[in-house]
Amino acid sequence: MSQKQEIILSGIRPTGRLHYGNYFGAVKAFLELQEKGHRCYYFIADYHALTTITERVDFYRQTIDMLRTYVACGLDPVKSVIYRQSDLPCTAELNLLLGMITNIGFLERGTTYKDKMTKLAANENMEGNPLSFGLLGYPVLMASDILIVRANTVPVGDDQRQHVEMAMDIAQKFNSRFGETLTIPKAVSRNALRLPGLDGAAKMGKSDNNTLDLLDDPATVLKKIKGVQTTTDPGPLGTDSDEPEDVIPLLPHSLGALYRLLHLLAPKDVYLDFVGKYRRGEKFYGTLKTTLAEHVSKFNAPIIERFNAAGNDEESVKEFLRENAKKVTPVALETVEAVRQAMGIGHSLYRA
């Protein structure tokens, strides 16, 4: 008897061009999962991007560019179902239904909401309305994304683990009240690498303007890397190990970001050579930056080529989205109809 195919779900917000933090934190894991024979659903979370919006943002354009980059990175539309969250409107319906049984106190324990409350209490400058209904209800919408496709496994970083656990709680509460209807998901560590920003910040992020992007051309790559501050003189590392997890945390932050990228992209002997240069106190910053820029541009080149290739233009991507929405809609509608029936309001007559 064949083993039941595992259903995997993950998503990413359309907040602009994909950068190296996105790639090594999420996209790389997506590529690995699709090769393991799972049923993989990957969605671009444009609804989630609205939770803190204060003015119009062209999320549609950002979605198109992001999807083109996904495909250029190797995400296979034959092996994976890749769709836009808002192309599945029944997700909003499930969000409404699940919201009816979700306690306010439960939502207020969400880390994102609590973080905003802490910043408000500290009188930090926060633009717009950070405490929107959408932000408070974010865990219910995320639960709807997960439960609507009956996902078994949700690979997440540590910052999203609580939200998956909240989805599990919501599903369990629903099933205990209305009968076994929803699949209980489980969170698994994505073993995501949190890539430091070029400014030495703990995380590479668009809002901090400290990213290397996957579509950066060689001139832009070189300019960004040359702009990294490396004024601290090399000193003792305090370890005899050459392993990056032992070496990189001991380096000055911005320099550590360069070494992390070098380890990921260059041959091992190149990385080890620069570890040795640091230990010996040599003058190597200029060579390090130009060497790293060469390897970054080499990594970007095929992605840029595939991004611009015929069949990966806007019209092709729009058709691709339409076809993928058709693939995911039947299972999503089946889930919503089962929830409606379980709660006692019956099947939708307009979909009958």
Contents of the next structure:
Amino acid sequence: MSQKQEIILSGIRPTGRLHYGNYFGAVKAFLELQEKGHRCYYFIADYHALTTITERVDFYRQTIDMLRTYVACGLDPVKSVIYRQSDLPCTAELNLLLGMITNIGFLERGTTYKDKMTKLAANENMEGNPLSFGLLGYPVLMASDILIVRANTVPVGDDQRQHVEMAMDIAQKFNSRFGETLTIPKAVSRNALRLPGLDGAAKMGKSDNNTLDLLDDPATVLKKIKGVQTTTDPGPLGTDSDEPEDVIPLLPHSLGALYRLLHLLAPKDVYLDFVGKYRRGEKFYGTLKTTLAEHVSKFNAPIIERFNAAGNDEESVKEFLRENAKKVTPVALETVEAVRQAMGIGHSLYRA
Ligand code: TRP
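How about the form predicted in complex with tryptophan (TRP), since we already have the form predicted alone?
Expanding to the full complex; the earlier chain stays at the top.
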């Protein structure tokens, strides 16, 4: 291989079922990277899911379902290491160690924390202590995920870029204080799409209840798509271009979501035909929706089939997790031991 092998890592929080926003925003890029022969680590960030909880949530189940969907989408456990964050508990030890050199002022500049602060200031709702130590420390834990496997490339969406930059800062600070120990990572843009929600919101997101899911059956798909608001008078398009990047932003919001999906899933001529219908002011909402629903269901069918066929039983899923955790553990232990050594507390005697 002429190209240098990179160590790639990315994580996703266990929000339950994977939706189209996750797929086109992340999973698709993971699939492409795994085919390029890099060493890829993909994990479900179940520790991170805990930063804002106020009561028990069955993250175990959600994690398992997401993993199974990952695999059904084509993430290949032979080519990539696919694991659960909490199956690598030395990440938590690294988090503790790196926390010792991370200033609070630095963490207070983190976007996740700042956004939360702004929201809280707006409605003064401090119930359930949402500003936990863990939430403030979110970037340190994320840095630990990255640094523990010595990742040099972290593909993330724009919203996570700052966190990766913070991981770089933490690693650099560590190395300059304690000697070259950690690999400095870099963020790469996932070159991904941010899909609008079915309600026309800028982003498809589970908490906004506006998602189309990869495991939705045809009836659900049709129901969701039919439910999309299309009552606004479309009005003229204002461009002669047929390029989706020119056309879609000009469409009234939820219609833009439908066209975006149609462009991703249907053959180009089908997409163009509907752009034409829009321009000519034809009545087309009904057929647009049924056509799109067909293409969505066609896309979902093999994923649902693999999801249901692949080792469904609890034991084989656990075995899958165990095998993958085994693959990532050696490098992680090496890192955390090197960090302990560099800081001066020496190796763990129990673990060794
Ligand atoms: N914070 C990321 C998100 O919300 C998930 C995540 C956790 C992550 N650790 C990571 C992503 C390490 C990349 C690398 O999407």
